[in-house]
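A single chain comes next, written as structure tokens; it is the form predicted on its own.
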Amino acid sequence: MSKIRTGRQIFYNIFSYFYDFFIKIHSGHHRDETRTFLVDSARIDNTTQIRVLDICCGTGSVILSFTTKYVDALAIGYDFSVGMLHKAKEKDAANKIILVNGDAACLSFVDDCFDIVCCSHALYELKGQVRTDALLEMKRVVKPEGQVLIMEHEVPRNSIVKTMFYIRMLMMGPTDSHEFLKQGLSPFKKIFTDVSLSHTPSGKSKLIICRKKI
């Protein structure tokens, strides 16, 4: 893994620690609506176990959501960050979860093993060829009749957390979060044969639907 990453790795360390209040502030009273919104979305037909992977998965939030609503999934968890999955791990009371520590540019499973793969606002904050290989590797390990769910930000309205969402574009690389905000869904249909999009209904995230089979 290059220095970049490792830096970022420190870096979510010792975000983690914050991260959920950060959440708290930028959703307002619709921290709940993305997550209700995404596994709301998600369509899952013919299966007696659902297996449900979530990428970047922060301190676990979307994962612990998908077992609230599907209670037998094998739902794991996957973030590069040791200390985002310690606070998934207190969260997980009743131990739903399976927590992975990894990197989405190199998943560690095999092919065709989950119904749903998502990504909750993670995406925006990989580089480059590190984005492009972690949604080829969403692809493989996704079912040819699931679904990779992308779940991003729109553009805060708020002044304050606007200010705080550029500077996290900014530690991207301001050529590089420039790009991605304006290619729309063009990285992912490279890639993927089915794409469509929708929005919450407060319209503060945009969700892509992709399939690698229609």
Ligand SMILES: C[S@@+](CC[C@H](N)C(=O)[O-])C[C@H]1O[C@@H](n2cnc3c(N)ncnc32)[C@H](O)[C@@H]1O
Second form
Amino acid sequence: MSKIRTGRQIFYNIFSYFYDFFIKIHSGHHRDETRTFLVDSARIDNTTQIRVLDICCGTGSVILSFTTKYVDALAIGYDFSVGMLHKAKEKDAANKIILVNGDAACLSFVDDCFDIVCCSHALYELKGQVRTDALLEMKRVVKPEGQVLIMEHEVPRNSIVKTMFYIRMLMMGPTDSHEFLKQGLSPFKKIFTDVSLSHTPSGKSKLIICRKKI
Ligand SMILES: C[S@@+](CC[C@H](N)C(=O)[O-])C[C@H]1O[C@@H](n2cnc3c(N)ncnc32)[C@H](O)[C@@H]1O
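To complete the pair, please output the form predicted together with the ligand; the form predicted on its own was given just before.
Let us now look at the entire complex, which starts with that chain.
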């Protein structure tokens, strides 16, 4: 693993101590809206024993929401920060989720095995080739009829939140983030057969829904 990747892991390990507090301040009551919207957007025909993978799961809020709706789900949270995974474990008193430590660019799962693969508010923090590799890996591990759900913030209107958004985007690198924002859905369309876009009711977050087979 490169030094840069290790530096980022250290950053997220430290961030894990106040991540949930930060999200509370940053998103307020909208944080529940985004999770509910993401989980409700999942189209699952067979609702028993579904398999859900949350890439870059952080402190586990999204994957835990899936287990509330789909009680029999095999729910896996995946993140390269041990600190974030510890926080997720603390929140999972009922032992509903499995937590795996690893890099989004190299998933330790076989092909075509998940009904839903999601990635919430994290793709914009993956840099260049890591982001492309992560999308390719999501496509590889989702079932042919499954969905990849990617949630991201829209550019905020409030100037303080907007500054925080651009600081976050800079984690990709200034050129990369600017390019990626400009490209809209095209990076996803290059990888998936079917790509659609929807927005949370408040318009603060967007959901990119990708399928590898129509
Ligand atoms: C902004 S947080 C999002 C957490 C969570 N998905 C949420 O919605 O609250 C970004 C997460 O991505 C993880 N992450 C960043 N780069 C990663 C990589 N290359 N592989 C795996 N996880 C990564 C970080 O450790 C962090 O937990």
